[in-house]
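One chain comes next, on its own, written out as structure tokens in the form predicted alone.
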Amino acid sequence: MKYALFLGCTIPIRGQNYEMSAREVAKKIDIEFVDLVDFSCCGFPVKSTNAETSLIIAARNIAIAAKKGEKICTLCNACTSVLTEANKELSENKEIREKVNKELGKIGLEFKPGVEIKHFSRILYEDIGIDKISKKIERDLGKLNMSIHYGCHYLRPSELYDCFDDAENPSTVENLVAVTGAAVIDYKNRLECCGGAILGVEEDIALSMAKQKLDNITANKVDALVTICPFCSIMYEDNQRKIESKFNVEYNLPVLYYPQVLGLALGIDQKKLGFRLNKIKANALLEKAGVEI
């Protein structure tokens, strides 16, 4: 099972954790990760302004996986939404197709219909399922409590990605957690958007977005909140300090990306999951797992 991946801006940046524990965990169930070095941005932060520009741009980056007949794995919800949006419109829709081709066309490229894109967890989920995933546990992580924030663009709008989970509620990522053995805390409003999608314009109505879901999380005492989504990841983890002082609360709440909890349970040495990158270090998790520190 072969996937060029699609890092995105974010993660290189901010979230090599999420990059470093998603390539450990691919190669230990057999997926091999192509890296294409001219992808770009997927056109997520120009779409609001300019959503013609957005749309060549995802179309640029599906253009370069076509071309080399690679199929794509997205890491960020908001990748995931782009690329597949403009995937299902520019396959429809001839005339834009032909528009956005001639653009391309500049530059060598040509968008043709027929490329899959996924977001990790999706194909952890559906192409390698949960009973071959079950099989290659080397840790049981029964000891630990876990909650999870899915994010707006991984489920939403549904019929993007062919329904494939419940948009109002959902399990898949429930059930990737709960194959490692932690269990999973459902808490209040689970399904809310994390504030990142404003951070940058009303950076205090994030910040209250974000601590309305932490407050809700840490009132069940768990070891640890489980993203998908390196933005997401940047309202609950980067933010968490800048959100205690604000309101004068604290958390110390470790945000794990899921593939750093999957590569614990199947053995993987911590230190090639990024845990020191961790900006809420996740020790006493590690400990209470049984794991080297």
The other form holds:
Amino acid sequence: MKYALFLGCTIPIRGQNYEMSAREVAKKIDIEFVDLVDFSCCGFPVKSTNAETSLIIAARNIAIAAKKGEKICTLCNACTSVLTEANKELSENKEIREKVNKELGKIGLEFKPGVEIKHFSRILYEDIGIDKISKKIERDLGKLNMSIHYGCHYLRPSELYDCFDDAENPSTVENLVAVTGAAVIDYKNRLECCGGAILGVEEDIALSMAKQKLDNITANKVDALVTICPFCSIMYEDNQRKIESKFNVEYNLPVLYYPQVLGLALGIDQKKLGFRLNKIKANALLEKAGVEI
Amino acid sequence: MIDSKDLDPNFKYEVAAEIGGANINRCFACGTCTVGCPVREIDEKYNPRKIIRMVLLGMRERVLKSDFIWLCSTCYTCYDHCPQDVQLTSIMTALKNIAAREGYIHPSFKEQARLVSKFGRLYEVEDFDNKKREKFGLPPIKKNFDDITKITKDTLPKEVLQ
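Could the form predicted in complex with its partner chain be shown next, to go alongside the form predicted alone?
Every component of the complex follows; first up is the chain already shown.
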């Protein structure tokens, strides 16, 4: 199974532990990642300013993958959403496709339908499968309790993702965490948004949104929050100290990327999974799981 | 007070003509969007149902100049729940796109557009970043994208990149 790995903006600069762990996990379960150096931003950051520009940038990335005959694996939920939406829109609507291709023609590219785009977690669930993953588990994480934050664009709009998971009551990532042996702890309003997209617009509102979720998650005894999107992770991990001092609360909640969790269960060295880059240190959790620090 | 002289009855058609704006006229004001909105839960100044009503009434200036249209977190909860398939998240994008063309873009989005145009990403990649990546065993990433600069200059509203 081979995919072009789409990193987007945030992961290669601010979420290297996500990238490192995803690459390590892929190796272990026979997914080959190809790096296409011309992949840029997905287009999401300019969508609010001009949806057409966003569509052209997304189409440009898809066209680059098509030229090499590759499928696309994304790690960020926003990239997944913008690329999938563009892929669908341009495949189904000839008028928009011609308009976008006129712009792409100026840079020597052309959008053609037929490129598969999937989030890494969805590939693990749908194409690798829980059974196959369970056969490769080398370390039982049974002593750990984890809560999951899906992130909006992994699930919604549900029509965009062919309803591969139930957007109202999803279970794909629960199953992916459960296969490691870790207990999945449900919490109030688990599907609510992290607020990341409006952090630059009104920080107070965005941080309050993240705080509400951190309150709900830590109402239970959990060892970590598991995320599958770098922006959600920025809200819960990078901004956790800020939220703690702003609202006079204390969480000290490690936030892990899913491939870091799976990587531990697959027996991969935690150093290779980038644990030292986690800003809220996960040492207690690693010790509990019997991992050498 | 709303003065009918200040209303623009064509505003809803203008929104409907934007990418993703086509379903605005379907709204029957049930409020499902507002009930499920995580931003509204924190701050009542963001009210999706009210924004749609304002658009349908033709309150063009008030909507486009407002701060609140930039507060949609694009979570798509209302999009999925709406019984009339108004596709509200896309309507909010359409409103922000028109506002940006009229010079009312929020500074945060203006800055994001500038960065993407200049560097092809939200971040400037420096040699230091690629050295760090190498240390982590990760391949180097490209620093500049002339074609993205061209696309953004050709298609973004002129005032956005000024």
